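Heads up, the chain below is alone and in the form predicted on its own; it's given as structure tokens.
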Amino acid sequence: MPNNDALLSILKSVPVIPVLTVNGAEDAVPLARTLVDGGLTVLEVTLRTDGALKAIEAIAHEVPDAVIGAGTVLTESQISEAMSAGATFLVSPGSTPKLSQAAALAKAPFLPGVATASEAMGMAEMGHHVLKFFPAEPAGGINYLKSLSAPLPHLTFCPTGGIDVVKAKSYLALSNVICVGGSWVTPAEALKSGDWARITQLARECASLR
């Protein structure tokens, strides 16, 4: 069965989970330290680069206060690879029974992505009561999630996709939203220039949303 309690414990600890796409340890470690210093201790490192697993491993060893999730998990092999690297939870952009079963066997807290009521019901039938709503803005945004709260009151969501700090406040006001995810906390230009002070400030703004 899915480990909903462990996942809830992780997600409720922060209002915003930064979604990070990094090339390796040299990029990931200073960024993780900056975000943790700003109050965002839960991080999602997407498996979109060749160096993502090395980045997760480095953060796990060098930034002990960070809780690391592996994002863009698409296959069974990525589940075992991410957990071996040090990820403590898994995130997928979509949801399939095969991936859900593999995560359950690995006893990994797993946040599967859904974009419709039918997909949410399908994951709920498999025991998932905490879901990623993705891509949040293109899929209907705040109004869509609000409309799901009455027919699906037992489900909780982490919306991700197209969200900024202003929209985050509105999402977090919904009764069925536990936190939000996004990349706006780490602007590309700030990363390129190593403007850690700006990223720290953005992290503090996000951490104060709840």
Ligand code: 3PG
Second form
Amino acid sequence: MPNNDALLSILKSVPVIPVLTVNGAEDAVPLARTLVDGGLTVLEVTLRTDGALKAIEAIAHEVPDAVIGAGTVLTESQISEAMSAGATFLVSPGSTPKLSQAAALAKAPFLPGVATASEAMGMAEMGHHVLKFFPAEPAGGINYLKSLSAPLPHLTFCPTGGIDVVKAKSYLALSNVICVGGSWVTPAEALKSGDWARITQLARECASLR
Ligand code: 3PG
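Previous: the form predicted on its own; requested now: the form predicted together with ligand 3PG:
Then the entire complex follows, led off by the chain already shown.
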């Protein structure tokens, strides 16, 4: 069975989870430190680059106050790789029974992605009560997610995809939203120029949303 309680306790600790796509330890560590200093202690590093696992490993060792998750988990083998690197939770853009079972076997808190009521019901049948709503804005946004709360009151969501600080505030006001995720907290140009002051400011703004 999925470990909903472990996942909930991670997700409820922050209003916003920055979704990071980084090339390795060198970029990841100062960025993770900056975000944690700004009050965002839960981070998702997507497995979209060759250096993603190294980045997770480095953050796990060098930024002890960060709770680090692996994102874009698409295969069973990525579950064990991410956990071995130091990830303490896993996020996927989608939801398959195979991934759900493998995550449960690995005892990894797992946040599967859903975009429809049927997908959410499918994951609920497998014991998942906490879901990523992805891609949140293209899939229907705030009104869509609000509409799911009446028929599916037992489900809680972390919307991600196309969100900014203004939309984040509206999502967080919904009864079925525990936190939101997104990459807007770490703009590409700020990363490129090492503008940590800008990222600290954005992180503080997000951390004070709730
Ligand atoms: C993703 O998996 O890319 C995340 O959902 C981030 O989406 P965003 O870049 O639109 O915030």
